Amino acid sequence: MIAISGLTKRYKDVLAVDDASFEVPTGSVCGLLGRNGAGKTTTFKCMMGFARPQSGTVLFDGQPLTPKTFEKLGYAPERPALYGWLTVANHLELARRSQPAYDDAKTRELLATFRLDGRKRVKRLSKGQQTALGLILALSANPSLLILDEPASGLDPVMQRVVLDLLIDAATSGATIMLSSHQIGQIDRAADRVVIMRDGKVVVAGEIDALREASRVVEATFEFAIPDLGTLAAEMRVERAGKSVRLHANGRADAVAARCGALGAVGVRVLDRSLEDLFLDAVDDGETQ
């Protein structure tokens, strides 16, 4: 459904997104990840188009970004673009009129599981309400195609769930779900794919059981020191302590383990490791230690 190839974006002398390329195939959930100023949110904005690319193209179901996408597409911005002086059925009556698969009996269940009063001005909303709002309209049309930069934001942790929720029952009603959060638990409940960018870069993409099992960690205890590792040594990062050994098995871990042993060790555990270890993996510049 979404196919990103070489995308760059450069302001000024910032380098934004760096020749960036991914897919999403159709309904998939996809988390986009990063820290502070990684790109996620000018790579939102480039699909979307509130920014020209230097170079490179986003395409939507093997098309380019038209007015018509946005009848199947659904986007929340990390800070709603809504108008203060106007109520939220205001806001919900310009959805109404603007989107051709509108659909008033999902927005007033919308409206009621977020428990906002459409009578109330936007500018009387808190932050968790805005947001809320802000999904309600990327949702009100049923999309088949969801963007969403931090779509949980300001939400309390029950809402927060909520929102989870809603996201996974779209993606099993067919919906394709792009979506960036700095709580990697959420992306981690919800997505089956990652995206991982540094500074600007794409540095880890795929599908996260498939990234997981490449990254499981055989942990080797010995009696006494630890022997000559030969080519694991040279084939992996090994990680020593004592009489114990960590070895980063890159994919072959039932084999990694089997050589441990032969190797005499005492004890032998094959350790999966979570999105979040992943995440700061990819994202270590040497300054977190």
The other form holds:
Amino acid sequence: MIAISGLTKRYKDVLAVDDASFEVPTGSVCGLLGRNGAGKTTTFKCMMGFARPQSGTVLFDGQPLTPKTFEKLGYAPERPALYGWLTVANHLELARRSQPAYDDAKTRELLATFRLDGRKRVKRLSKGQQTALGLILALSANPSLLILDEPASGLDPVMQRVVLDLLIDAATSGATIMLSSHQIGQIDRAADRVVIMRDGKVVVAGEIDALREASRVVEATFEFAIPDLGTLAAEMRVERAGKSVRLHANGRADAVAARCGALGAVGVRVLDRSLEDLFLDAVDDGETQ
Amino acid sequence: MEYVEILRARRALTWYCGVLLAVLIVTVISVYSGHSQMTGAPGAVPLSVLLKGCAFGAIIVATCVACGLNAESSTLAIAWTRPMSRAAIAWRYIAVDAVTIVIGYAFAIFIALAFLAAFGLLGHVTIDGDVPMTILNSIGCSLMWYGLVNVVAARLDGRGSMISGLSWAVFLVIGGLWAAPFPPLLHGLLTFLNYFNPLTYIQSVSSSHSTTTILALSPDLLTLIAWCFVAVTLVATVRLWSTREV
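Alright, leaving the form predicted on its own aside, put up the form predicted together with its partner chain.
After this comes the whole thing, all chains and molecules, with the earlier chain placed first.
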């Protein structure tokens, strides 16, 4: 389990992470979403001890980060941190020597999956291949905690699918995974939880299904004008367009739909919202339209 | 984790040894083919003088490997995610580099002796009483240089190689300027700066063989100061490097 509480990181005048709190339960896959500069990478840096937060705590299975934590924690940064002058095989040897739980068979399998040539120097690899090698290193010791900053960046669609399958497999085996990505479809497919950040703050956090359920929208169409909606207008966000009205039902979609029917709506629909809709709503700062 | 530094050191040593061997071979071939001549028969060559000259070989190696920790700035995501404390990683790097510097020193001595042997001059080498202190001093000064470069580069993102290269210019210049006829205040400042100059300690260790003495201290004390610099700069390097932010 990963638990973050009150995390705040400031760089001079920039508040990169502002009192961020969330949890990723054991065996869960959590997607960290946000626009560029939202604070995702800084959050990861604070989690990994690369940056010292001004306040807040990060706990892995109830313990703060120590060197021993890295026996069970795999990390792949946004830009692969690799030695350009070393070969792929050198990197794997480094992992073998430094990770007590290094799994040689699995690493060879991953190498074959990503079609990486062990003799090739890293500076000769494409960006996607470097990303793949970073992932192999992160996965080479069968970690129970995985922190991945845009793990599929630069990979072709086939390899992106492979990466997602690997993550799903790891989660099925009980690993706790936290990953960021700008491709919401990847998060939607792999993750069961999501944290959305905006301007350093956590604006949405929770299980994706529950968030979807809570964000369902009721669309009601009336024959003539929209009647007085009574308390509904005060309780939730209402968008009016001609004879139609959309009500953001805050988890009470069925009850709201029934109220609309009672008010004389000729058509009532309950609309499910995609993760992308949730994300766009959460990060909307009024400048995107 | 020191595996990377071992590879880095191996690469530096390969180049260094290759160049020294090439110089030796070219010189020997040149002399034996008659293109160059060795004039005059040398008198006795104290081994301590030879060892002092070879210290420059160790310093060359020291400046080659001094940027190892600094070079990790772009790969800290690997280095700092190993199940080992950052200080332990840094000390292991330093240990690898120290061994590399000693190997570099030993190889320079080997090349110097091979050079003398090639011309039948090995018999002129005499073992004098300054040998142990000279070895201690040479390694101390090389590590002092290594430590000074490291402490400056510990928190920088890259540019370690540039600092290593610049260190030669800085130490040679402040050592050279000391001999210039500057006013007493400036001369005093240069003397102070030379306390931080490893070359000063090499020059001065054996007063019976040196022509100038920047720091009027006993060879034992000079060596002790050099080793104190080693301790302070390396502890500071480890502290600075392991507590930096990325």
